[in-house]
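Heads up, the chain below is alone and in the form predicted on its own; it's given as structure tokens.
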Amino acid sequence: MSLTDKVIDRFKDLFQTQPTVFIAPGRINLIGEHTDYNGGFVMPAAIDKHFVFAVSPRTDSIFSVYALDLDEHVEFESNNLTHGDSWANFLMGVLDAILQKNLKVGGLNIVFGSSIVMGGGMSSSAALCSGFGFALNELYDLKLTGMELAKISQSAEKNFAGANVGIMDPFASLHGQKDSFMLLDCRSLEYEYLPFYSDEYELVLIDTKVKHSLASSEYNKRRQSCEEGVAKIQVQHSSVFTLRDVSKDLLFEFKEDLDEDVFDKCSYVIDEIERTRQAANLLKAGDLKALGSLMFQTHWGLSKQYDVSCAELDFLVSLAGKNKEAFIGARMMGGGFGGCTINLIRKQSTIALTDEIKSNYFATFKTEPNFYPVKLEEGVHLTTTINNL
């Protein structure tokens, strides 16, 4: 039974209706890792993997919401918010973002459950936040925009979560274009898509097992670095804002100023920024070899300058670097310490690579590693409706 049908049949188990169902998809993201919150470049896209929501209207103010992947029921009113440290806080904090907007909304019947794996840096809490606030949107025809959605959504991580998260997850969740990457601009929030199709190639996830239970404080600590070196600079120069606007030669005319350990974050970001739009022109090219080379650039430097991997994620890079003519680009994705490596595997290659891989990282680390093959697909979106069920 597929995922959806699950959560069909189990919200009409708990409601004794027809839903109105949403697919709301996780994200991946090519290259441009931690530069959204410093008004850089990102280029991710929405996947394969996604939550589904069953969703029907109430006459009242409650939210009554099962989440069946952890058999969980929670109800909260909408009038009664609180924060804490449940999935829950996601739904809340979206609410909350809402009814500041002075938009009317009802309560909600809902069943959800996901194919996201959990840790793995595909931005399940933005696939969570943006998959409810499409539906509420939709139920109550509240005309709010993609984007807005998306603001919407980042609000409901920083504001319950107390994740300080940028726009690029949200975004990506709502906006992805199927067999498509987006080249989005953090600043102005401009974006194009980017086709990616290849015979050749094909992106697989490689899941280290390793939950990033440091990401969050972590991730913070980062920005905080990013922050206090455009802080330094921007005394001088005050048409600085972010290290969007810092030139390397900039940044190495205050490097006797700022900590080793700042002055490397902000390196790294400035090179990212950089790699990532000659990212976007490769594409375009159909350069995918070329591209690879930058993805193996950008993880060495998430793992030495802006310390965020773990030996997991080096161990798989590094198996990947030894065997190019298969691999032609691999890091790590998401928040860091943990997850995901993604790569840009030649096809013929991938079955036989998995085997080899398993056995070597079995042998370091006493587990395997999941593989995820992915598919580019479209944002959050109806699929079905009470009509047609």
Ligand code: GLA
Second form
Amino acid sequence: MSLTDKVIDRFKDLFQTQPTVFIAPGRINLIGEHTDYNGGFVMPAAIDKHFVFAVSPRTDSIFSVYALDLDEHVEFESNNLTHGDSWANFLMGVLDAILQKNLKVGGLNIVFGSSIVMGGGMSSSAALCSGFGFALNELYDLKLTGMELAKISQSAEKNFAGANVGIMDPFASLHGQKDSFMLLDCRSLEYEYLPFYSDEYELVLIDTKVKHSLASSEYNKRRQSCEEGVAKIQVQHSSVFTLRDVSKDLLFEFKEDLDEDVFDKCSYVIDEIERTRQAANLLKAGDLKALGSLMFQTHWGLSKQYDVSCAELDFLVSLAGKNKEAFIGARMMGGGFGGCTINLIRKQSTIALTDEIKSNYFATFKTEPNFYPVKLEEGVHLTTTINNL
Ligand code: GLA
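Show the same protein again, this time as the form predicted together with alpha-D-galactopyranose (GLA) rather than the form predicted on its own.
Time for the whole complex; same chain goes first.
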């Protein structure tokens, strides 16, 4: 039985009515890591791992939500929204951000299930927030744009779950297009679709199975280091608002004034913004090999300068780097401290490589990594007609 069928069946059992069904995908990011909150470029895509939401409106203001995979049922109302890092707090954060805009919504019955690996760096939290926001927008006809919904999701993660994240993840979940990456300029929020198709190479995520528990506190610290660098430079250069506005030459002028650690973090980000620009041109030109070598550079920048990798991620990327015939690109993906690497692998090699990598990884870490080939898919969307009250 498909995930969608399971979610719909459960919904009908619980709520005795026909739901409207939404799909909310996770995301990958080809390149452009830790650049979104620095006004830089990112290159994400929505993927074929997603949440399924079965939803119906209610006549009262209660949100009655059942998480199928966790077998947890939570009820809340707009006057008892709480902060925390449970899945329900993310939904509450979205609801709060919508209410802050003085928009009127009623309650919802919801069952959701997911094929996104939790903590795998595919951004399950942004997909959860985006899917819920999208459902409210459709069922209560709020007329919010995709970008407004992305900002709402972003603020939910910040204000209700304490992770001061950038716009990339909800943007990608909401704006994805089949077989395309997106180049998003996180300063202007302009974006373009970059078609991705290859006979030769495929995209595979390799999950270290390390859950990134340090992620949100360390993430916020990295963001503060970048802001500290910007603040020092801004004193003398009032047109500098983010690291996007800082060239490498300008950063070097401030080398003595900045903490070594802050300098390294800023240096990585400025390089990564430039790499992402280059990668977009390479993707347009169809030069995946050159793009792949930029991915390796990103990884070692994230590991050595930005300091957000871990032994397991470095191990997988090192292995990939020793077999560049098969792996033309590999790097850690997302916020860091665990989760997946994203790899561009020669199609014929993947099966043979899988066993070899699993056994090498097992010898060191006593567990096997999981492999997930991914396809690029449409962003959050409706799969059935809307059933209003
Ligand atoms: C997490 C955040 C994003 C982005 C990445 C790093 O996924 O949610 O906003 O900053 O980390 O690129």
